[in-house]
Amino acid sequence: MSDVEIIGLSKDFGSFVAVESVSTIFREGTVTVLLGPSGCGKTTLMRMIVGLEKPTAGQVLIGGEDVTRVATSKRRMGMVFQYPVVYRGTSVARNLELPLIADKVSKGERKKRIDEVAEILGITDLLQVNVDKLDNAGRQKVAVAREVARKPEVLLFDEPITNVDLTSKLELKRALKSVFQELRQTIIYVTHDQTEAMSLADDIALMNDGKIVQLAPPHVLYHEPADVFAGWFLGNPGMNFLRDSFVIEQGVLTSPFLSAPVRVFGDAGRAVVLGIRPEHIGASVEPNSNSVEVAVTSRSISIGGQALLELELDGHGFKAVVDHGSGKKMTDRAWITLPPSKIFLFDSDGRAIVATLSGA
């Protein structure tokens, strides 16, 4: 296992900048997920790391060794693609064995590795089955097993469960989770699916417009977004952002969204945006001493059978997630509370401001 370090890595396609001067370290023995919307540069970044794409600028280091100009075959990496790459017309076992033969692994060691990886991925009963008889998910398991059996220093996955049906997607995700937990290899995994990223990653490298905007464990990325994009992209729905909805004077924040002023500790003078996640907004059918009355403009069912409310106050639209039973009772009006500890402040560049809010 080795760290993977990238230094000032960039890739231009003519006037289009796909990856812009990215520097970071993917820690040894951890799973780092490159997460972001389509076109953000995550696959291009991965292809440069593995050697399938030549950087416009920058370096790639594996275990401290500069491999920027080293051929893919000599980078001690394994890669699993979106579509399963297997040797057709032969058995699962033979698919796993052929690369080991090419690597001059002894017969006894080959059998040991094949048996181990087959057990982890739950394909022991399929070893003698022709891969042509497997479905897409089954062949992708074989592709994963083949790369794992080779024991490369770094494993890379480019959206490996994108092109399978939902049931198979869940099965593959469980299988990958087992592989990652068992091996503790250095793994870089690309996806646009935040649920996939949150369930598989030790660290998430969130990408936007060719840059890594935040690298952190999943819970940190979700609860401490570094900018507006991170708050918006993580979550279903993402964070609410309220502009021109508050005033901060002498360390006190007042807003029509709050029943009383709150104290602000930190450098909040640059704040122009107030952010709060929909699930952190308390909403009820009856007022209380800490609540503010708002209009309910729409109701729908959210993930897990919860109610998603679209609300409005002073021309600002925002969302709240509440339990389904309460949501059904909120027809045209609701009373909301915003816990100060769950409020985020952002500057004019969209960057999070380090500040603590509490009841005044």
Ligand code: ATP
The other form holds:
Amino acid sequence: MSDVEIIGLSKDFGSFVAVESVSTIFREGTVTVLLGPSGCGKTTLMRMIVGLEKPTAGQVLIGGEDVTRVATSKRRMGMVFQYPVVYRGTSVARNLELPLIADKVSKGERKKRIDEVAEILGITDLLQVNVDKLDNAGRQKVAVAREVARKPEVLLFDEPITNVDLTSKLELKRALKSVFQELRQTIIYVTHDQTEAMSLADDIALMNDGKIVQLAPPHVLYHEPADVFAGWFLGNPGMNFLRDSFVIEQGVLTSPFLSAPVRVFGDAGRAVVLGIRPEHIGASVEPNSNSVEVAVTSRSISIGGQALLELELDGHGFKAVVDHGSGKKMTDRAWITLPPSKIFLFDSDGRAIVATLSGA
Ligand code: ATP
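Requested next: the structure of the form predicted together with this ligand (the form predicted alone having been shown above).
What follows is the entire complex, opening with the chain shown before.
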């Protein structure tokens, strides 16, 4: 196992910059998920790390050794792709064994590794089955098992559960989670799905426009987004951003969204955007001493018995998530409360401002 360090890694396709001078360290023995919207450069970054794409600039180091010019086959990395890559017409066991034979692993060690990885992935009963008889999810487990059994220094996964049906997705995700937990290998995992990222990652490297905008454990990314993009991308739906909706004077914030002024501790003078997550907005049918009246413009039921409300105040549209029972009663008006401790402030570049807010 090793750290993977990338220094100033860039990739241009003609005049288009797919990855722009990215520097970071993927820590040894941890799972780092590259998360971001389609086209933000995740796959290109991963392909440069594994050696399938030549960087325009920058370096890739594995365990401190510069491998930028080393061939993929010599990088001691394993990779699992979106579509399962297996040796058709042979058994699952043979699929796992062939690369180990090529790596000159002894017979006893081969058996030990195959049994161990098959058990973790729940495919022990399938070892003698021909891979052609398996569905996509089964074949993907074989592809994962084969790479894991080789014990590479680093394992890379490029959207490995994107192309399986919903039920198999959950099963594969569980299987991957147990592989990651049992083996503690250095893993870099690409996905555009935040739920997948949240459940598998030790750290998430959130990407946008060819750059990593924040690298942090999932709960930090959710609770302390570095900028408006991170606030918006994480969450379902993402954070609300209210511009021109407040004033901060002498450390006191006033806003039509708050029933009373709020104290701000920190350098918040540059703040131009107020952020609040839909699930942190309290909404009720009746007013109370802390609430503000808003218009309900639309209501829909989302999963988990929750209702998504679209609300409006002073020409600002925003969203709130409430339990379905109370949501049903909010037909055209609702009374909202914004807990000061859940309010975020951002500057004109969209960067988060470190500040603490509390009731005055
Ligand atoms: P997705 O999840 O859709 O695969 P991604 O974040 O993995 O997105 P990349 O596949 O890395 O994104 O692509 C980043 C950008 O680079 C995209 O705009 C893509 O069209 C472009 N790109 C990727 N490979 C090439 C190539 N070989 N030639 C030209 N442009 C490319």
